[in-house]
Each structure stands twice: as C-alpha cells, then as structure tokens.
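Read the single chain below, which is given as structure tokens and is the form predicted alone.
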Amino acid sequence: MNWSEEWNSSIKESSYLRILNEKGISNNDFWKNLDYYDELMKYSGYPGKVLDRISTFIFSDDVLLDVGSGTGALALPLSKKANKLIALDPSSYQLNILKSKAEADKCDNIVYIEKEWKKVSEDEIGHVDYSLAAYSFFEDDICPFLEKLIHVAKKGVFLVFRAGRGDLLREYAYNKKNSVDYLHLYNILSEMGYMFNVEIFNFDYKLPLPFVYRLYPYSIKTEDEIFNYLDENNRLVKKQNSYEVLCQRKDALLYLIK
C-alpha cells in the first residue's frame, strides 16, 4: 500500500477541504460557520489526557510551535508551561478567538502567525524546541508537511489525530467515509525513516441533541434523519423533555523525542 497516496486522496475527498472546494468558501468562512467549536471542546473534554502527556515533556525555557492552533485548545495551556509558543493558523477568525482568550488569561508569550504551514519560511518561525500539529494535517501532500514539522524542531515533535474512523455520525451526515487515521501517519513517517512512539486516549462524553444538529452545517441529512440514525444506533439518552447523544472519541498521540 502507498500510505501517502491513500492519505492525500482521502483527505481531498473526506475532509473539510472537500467542503471548501464544493461550496467555494474560504478557510475563514468555514470556521465562522463552526462558531460552536470551543463549546464542543468543553463538552468532549478535549484535549484532556493528551495535553497532560505532552506537558510532561515541556519545560519553562522551551519554545513551542503549534501548527493549526485554532482557538487554542492545546496552545493556550501549553503556553503556560513554555517560554514562548508560536500559534500558526490560516484562519484569522480562529486566531482572533485565541488572542481574546490569551488576553483574558493574561498569557503574553504567544506569537501569532496567520498563514498556511506550507507558506511559512523557517526564518519567520525562528528557534523551535518542539513542534505540534493536532488534527491539522489536511494537506494534499502530507510528506512535505510532516518533514518540515520534524526539521524545524530541535527537541521533538507531537502529532495528534484520530484512532479509528471517528464518529460514524459524521460519515452518515456527509456520505463520506473517513478512511485514514493515525496508522496512516505512523506508516508514512516510518517510510520517511522516522519511528514515532504512539499512545491512545479514549474519551466518552454526551452532547445535547440540538448541539449535535449544529455540528454538520453542510450535511444534506435532515434533523429527523439524524435523529433516526442516532436512535437506531442506541445513542440517544432521554433527559426529561430533551435528549443527549452518547459520543466517544479516540485520540492518538504520536511523538518523537530527538
């Protein structure tokens, strides 16, 4: 199997890149439509133990680079452990949320770069001890993305991605199967000559049903169809006059300490 070719093909077909192309919208517009993202993180407990594990490697004099930092699920807490954190993301909308949260939390050691990873030079970044990418591997050519992450980091690299297919409701909502997971990253990295350690973290949580409906703004499925799917798969819990949805997430942490 050609792991990188399968990855590249799948990402084009099943990730949010397909939505950007089909809808003709920008990265920024996509994230504006997902303005509930931070609320979802609170419900799901992410990053939880993934953050705890990464934190064990970070010291107060370290410089971290978070590629695809988003609204700071990892960047904000890790900035408190490090000397400096570089938050890189192509969405100004996401970075502005992170900036507001950092200001409210009195975190003044974050540097913000609004660019795609492939368009950033090493001179712009400067010294980096550890590089990090979590659920931000949506590139149509994964090998250069990973090689650059590894090259710029002096001490180590952390990668976070799903273990398994993720929530099958997403596949139902979008009629697209998630065919890649952390094993693809692991094998791609192995073929590139890098042997990463792997740890898996499980999260069980519940979401209010109205919140679940909001998770798939570009789905062709109706709310009734989503409700029936969840009901048939025994994922609904009745709570007085409402429902909660049983959810599970499996995160894989791949890391290389140099």
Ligand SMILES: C[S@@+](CC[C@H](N)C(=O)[O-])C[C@H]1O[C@@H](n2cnc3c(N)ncnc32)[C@H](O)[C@@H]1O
Contents of the next structure:
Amino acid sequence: MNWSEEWNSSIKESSYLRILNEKGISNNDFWKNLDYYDELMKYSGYPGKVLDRISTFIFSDDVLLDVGSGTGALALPLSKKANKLIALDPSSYQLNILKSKAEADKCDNIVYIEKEWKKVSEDEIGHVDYSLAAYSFFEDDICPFLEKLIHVAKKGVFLVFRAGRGDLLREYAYNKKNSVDYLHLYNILSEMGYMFNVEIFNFDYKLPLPFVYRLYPYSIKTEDEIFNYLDENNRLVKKQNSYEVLCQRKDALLYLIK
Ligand SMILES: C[S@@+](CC[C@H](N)C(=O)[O-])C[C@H]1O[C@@H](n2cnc3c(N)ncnc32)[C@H](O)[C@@H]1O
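Alright, leaving the form predicted alone aside, put up the form predicted in complex with this ligand.
Once more the chain from above appears, this time first in line as the rest of the complex follows.
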C-alpha cells in the first residue's frame, strides 16, 4: 500500500477540501459558515485528555508552533504553559476568534501568522521547541507538510487526528467514506524514517438533536433522513420534548520527542 498517495487522494475526496472544490468557496468562508465549531468542541470534550497529555511535555521557557491553530482549542491553553506560542492558520476568521479569546483571557504571548503552512518559510517562524498540528493536515502533499513540522522543531512534534472513521453520521450525510485515520499518518511517518509514539483517547458525549441538524450544512440529506438514520442506529435518547444524540470521539495523539 502506498500510504501517502492514499492519504493525499482521500483528503482531497472526503475532507472539507472536497466541499471547497465543489461549491467554489474559500477556506475562510467555510469556517465562517461553521461558526458553531467551538460549541461543538465543548460538547465533544475536545481537546480534553489530549491537551492534558501534551501539556506534560511543555515547560515555561518553551516556544510552541500550532499549525492550523483554528480558534485555539489547543493553542490557547498551551500558550499559558509556554513562553511563546505561534498560531499559524490561513483563515483570518479563525484567527480573529482566537485573538478575541486570547484578549479576554489576557494571553499576550501568542504570535499570529495568517498563512498556509507550505507558504511560510522557516526563517519567518524562527526558533521553535515543539510543533503541533491537530486536524489540520489539509495540504496536497502530506510528506513535505510533516517533514517541515519535524524539521522546524528542536525538541518534539505532536500530531492529532482521528482514530477510526469518525462519526458515521458524517459519512451518511455526505455519502462519502472516511478511509484514512491516524494509522496512515503513523505509516507515512515510519516510511519517512520517524517512529512516533501513539496514544488514543476516547470520549462519549451527547448532542442536542437541533444542534446535530446544523452540523452538516452542505449535506443533501433532509432532517427527516438524519432523524431516521440516528433512530435506526439507536443513537437517540428522548429528553423532555426533544432528543439527544449519542456520540463518541476517538482522538489519536502521535508524538516524537527528539
Ligand atoms: C478542523 S480545524 C482544527 C483547528 C485546531 N487545530 C483544533 O484542533 O481545533 C482545521 C484548521 O486548519 C486550517 N488549515 C487549512 N488548511 C491549512 C494549511 N494549508 N495550513 C495551515 N492550516 C490550515 C483551517 O483554516 C482550520 O482553521
């Protein structure tokens, strides 16, 4: 199996890049339409134990780089442990949310870079002790993406991605199978000559049904179809006048300490 080729084509086919391509919308507009991302992360307990585990490696004089920091689920709490955190993301919308959360939390050690990872030079980034990428592996070619993350960091690298296929409701909603998970990353890295450690974190949670209806705005499935799918899969729990949906997340943390 050619792990990196399969990864590259799967990311193009089944991640949100396919939606950007088919609908002709920009990365920034996509994230603007997903303005409930932080709320979803709170319900789903992310980053929870993944964050706790990464935190055990960080000392107060460390410089961290978060590639694809988004709204700062990891970047914001990690900035409080470190000397400096560089938050890199091509979406101004995502970075602005992070900026206002950082301001409210009085975190003034975050440096923002509004760029794609492949478009930034290592000189521009400067000294980095630990690099991190969590659910942000959205470039055409995974190998240079990972190689640069490893090369830029003096002490270590953290990668976070799903273990397993993720919520099967997403596959149903978009009619696309998620065929890659952290094992692909692990095998690509080992073919590149890097042996990463792996830890898996599970979390069970519930989402209000009206919230679930908003999760897949580009799906062609109706609310009734989604309801029936959830019902058939025994994922609905009646709560007063509405329902809650049973969900589970499985995050894999891959890390390399140099
Ligand atoms: C699913 S969010 C993850 C955010 C955050 N890392 C987390 O774990 O919550 C993916 C983020 O990756 C960013 N992204 C997309 N393409 C990227 C690229 N080429 N380089 C860096 N970040 C990218 C998106 O703008 C988005 O904010």
